Ligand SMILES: NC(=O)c1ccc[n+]([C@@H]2O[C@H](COP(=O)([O-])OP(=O)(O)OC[C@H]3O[C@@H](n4cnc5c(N)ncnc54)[C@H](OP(=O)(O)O)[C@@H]3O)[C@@H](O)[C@H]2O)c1
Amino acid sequence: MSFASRSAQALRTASRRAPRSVANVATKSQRASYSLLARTVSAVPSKATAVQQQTRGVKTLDFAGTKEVVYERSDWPLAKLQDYFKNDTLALIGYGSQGHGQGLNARDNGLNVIIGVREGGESWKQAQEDGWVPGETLFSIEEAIKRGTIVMNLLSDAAQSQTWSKVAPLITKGKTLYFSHGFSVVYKNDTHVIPPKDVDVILVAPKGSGRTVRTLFKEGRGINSSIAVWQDVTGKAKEKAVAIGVGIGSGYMYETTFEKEVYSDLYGERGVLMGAIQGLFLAQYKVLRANGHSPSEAFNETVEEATQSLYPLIGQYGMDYMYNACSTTARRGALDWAPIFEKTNIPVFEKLYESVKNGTETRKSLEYNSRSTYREDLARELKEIDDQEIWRAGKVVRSLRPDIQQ
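Please write out the structure of this chain alone, matching the form predicted alone.
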C-alpha cells in the first residue's frame, strides 16, 4: 500500500472511530443549541475551543491576495436568530433535495417554517413522513405563499419558470423573496421570472446538495454557502440573507452576486464537479482497456485510487501535500503533465463558460426538464452511464473495499 493509500485509510479509520452522537437522550432544554455536536462542545469547553470562538464572526480574510468578507454563524446565537425571525413565517416552496435539508434545519433551529407543495404528490407524502402536518405546517403552494412573510422558492429551475405566472401575484409588498440559485432571475428572458419591485430579493446558495446541508447540520459543522442580494427595498436585505443562511444550516457565508453564483454553479457542474470528471475518467479508462489492461486494473488506476486515496488528501490538505505523499516517479510525471492538460483544456472551459453566460445552457436545461417524458429520458441516460464497463467494473471493485467487508 502506498503512503497516500495509508494516509487516506487512516483518515477513514479515524472517522469511523469518532464518537457517535446520542440523539435519543437529548432533553427539551438542549434543543436551544444548533446540534448535538454543539451541545457536546458547549458542555465540555476546552482552551482550544475558547480561542477558536474568540476569532470567529464577520471577518475580512485574504484569499490568495484578494480580501473578502466572510460571515460566520457564531454572530447569530440561536436566541438572537429566533428573536430576529419571531414575527416571520418562512414559506418554503418545493420539497426536493434543498427543500428537505433547509426546511428541517430551519425547523430544528426553532424558526416558524411551513411547506408548500402540490397536495397529494410525492413531495407532499415525503413532507408528511418528515413530520410536516397538513393544515398546520403543510399547505398547497398558493396557501403557503399567502401565509408566509419570507417566500423561499426552492422549486426546480424548470418548475419556477412554469409556475411563476401563478406565484408572482402572491408575492405582495412587504414579503421577502428567497432563492438558492440565481438561475430564474438572471435568465429572466428565458424563464420569465421577474420579481415584483417592492420586495427584498435575496439568495443563499449552499455549496452542496440538500442532503449534505442536512447531514453537516446534524454533525454540528454547517455547510459553506454563498449569499447575494438582487433587490434591497428595506435596506436590510443582506442582513436577512445572512440570518436565513444561518437558519438553514450554513457555517460560513461568502458574498457574491446572483449572476456570479449562477455562472459559477452551472460552469462548475458541467466542468470538474461532474461533467468533466466523467469524461476524463472514461477517456483514461478506455485508453487503458484498448492497450490490454483488465477492467479491474483500469478502474483501480482511474477511479479507485483517485477517490479513495488521492482526492481525500487534496480535500484535507491541498494539492502540494498530495504530491508529496506520492512516489518521486508519480510526482515528477504529474508535475510534467499538469501544464499540458491545463493548456489543452482551457479552450474547452472557455467555450463552456461562454455557453453558460450567453444562456445556451439555460435554454437546454429548460427545454429538457420541461418535457413530459423528462423522468423517462433521464432514467435512460443514467442507465447508459450505469451500463458502461467502467462503472460495472467499479461495482465489483467497491464490493472488495476492506471497510465494506467489515
The other form holds:
Amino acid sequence: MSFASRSAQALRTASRRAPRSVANVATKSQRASYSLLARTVSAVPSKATAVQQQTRGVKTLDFAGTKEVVYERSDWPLAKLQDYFKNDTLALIGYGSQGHGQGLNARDNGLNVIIGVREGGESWKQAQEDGWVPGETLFSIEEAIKRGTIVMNLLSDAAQSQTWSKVAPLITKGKTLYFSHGFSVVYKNDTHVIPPKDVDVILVAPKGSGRTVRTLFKEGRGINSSIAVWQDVTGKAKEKAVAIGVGIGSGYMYETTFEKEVYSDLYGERGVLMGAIQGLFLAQYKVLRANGHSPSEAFNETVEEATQSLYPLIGQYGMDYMYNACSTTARRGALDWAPIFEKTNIPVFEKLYESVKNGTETRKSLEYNSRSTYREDLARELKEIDDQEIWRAGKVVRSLRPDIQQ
Ligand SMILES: NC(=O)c1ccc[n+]([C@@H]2O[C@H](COP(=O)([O-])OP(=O)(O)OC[C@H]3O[C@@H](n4cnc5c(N)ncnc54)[C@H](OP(=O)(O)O)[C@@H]3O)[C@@H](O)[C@H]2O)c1
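Next up, the form predicted in complex with the ligand, please; the one we just looked at was the form predicted alone.
Every chain and every other molecule in the complex is listed next, the one we just looked at coming first.
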C-alpha cells in the first residue's frame, strides 16, 4: 500500500473517530439562521479538551496559555443585529472579492446595503448580475458614500489611495468609515489616506478570500475575522465593528490593531498562505523531476497528497493528529526534517516581516496595483504560474479523480 493510500485510509479512519464538524451537523433549516447554528455547536460531541470545555460567547478564552477576548456570532441573533442597524445604510464601496462576499452576506442578513462602484466597469456588471439595481441599490462611488451612514471602503488597496482625495470630503461627521485591511491608514505616508478626525474608523478583516466569506456563510458557517478600532469618536466604535463583523458573515472575531492586522496579513499571504507554499511546492517538485521522477509522481507526492489527504487533517484536528494518521516511517522522517525546514526558513520569514514593517511591500503593491493595466498584468503573471509544468501536470491529476469522472 502506498503512503498516499495509507494516508487516505487514515483519513477515512479519522473521519470515523473524530467529532463531526459543525458544517456536517447543521441541517438545511439550521443553516437559515446563525443563532440556531450556534446552538448546534454546543451539541456537537467533542473531544474532552480544555478548548471545548470553555463556554461560548463574548469572553476571554485561553489560547494555549494566552488570554484573548473573542466575540461570537451567537451573541448577535439576527433580530438584534437588524435592530442595531435599523437606521443605517451600509454603503459598500468596491465590488471585488470582498465587496461581493460581504455585501451579499449583509444583504441576506437583512441589513440595508447599497453598492458604490465606477459606472460601466467590471464590478458594475458583476453587481448587477448579483441583483443590485442601478439607482436603487447600485450607485456611483460618490453617490453611494453620500447616501451611506457606514462607508465600507472595499476598493482594492491601491484604489483606496488613488481615490482618497475624492472620497475624503464625502466622509462627513456622523458617518463611520470601515476598512477590511489596515493597509491604507497604517501606511498613510505612502497612501495619503488620513481619515477625518470626527468619524469612527473601524476594521473587520475576514481571514480568507471574499469568495470564502460568501461560501462559508451560505453553508451556515462563518469566516474568522479580526476587528480593530483606529478612531473612536462615539464610544461605540468597537461594538459597531463587532456587529458589522457578524453582519458580513463572521463566525468568531478576535481583537487586533490596524498595525498588527496589516503586518500579519501582508506577512501571512507572502508566507505560508500563498507565496511560501507555491515556492515550497515548486522547489520540491523540481528536485523530484531533476531526479527522474515523472510529473505524475512528482505532483502526487507534492500537491495532491497534501491538499487531498494530509492538509485537511491538519485543518480539522491539528498537526499531531495528521502525523499520527501517517506511517511510522513517514512520521520519523517528518519529525527529523521539520526543525531543519524551520531553522532554514526563519531568516527568510524575518526578512519578510521587516520588508512588511518598513513599508517596502506596501510601496511595491501600490506601484503595481495602481497601473491602469493592473488586471492584464496580473492575468499575465498568473498565466505564467498556470503554465508551469507542476500545475499543468496537476490539471491531469485532478481530471483523474473518480468524483470528476462520473
Ligand atoms: N481578497 C481578499 O482575500 C481579502 C481578504 C481580506 C481583506 N481584504 C481587503 O479588502 C479590501 C478589498 O479587497 P478585494 O480583494 O475585494 O479587492 P479587489 O477584488 O481588488 O477589488 C477591486 C475593486 O476596486 C475597484 N477599483 C480598482 N481600481 C479602481 C479605481 N482606480 N477607481 C475605482 N475603483 C477601482 C474595482 O472596480 P472595477 O471593477 O471598476 O475595476 C473593484 O470593485 C482590501 O482592503 C483588501 O486588502 C481582501
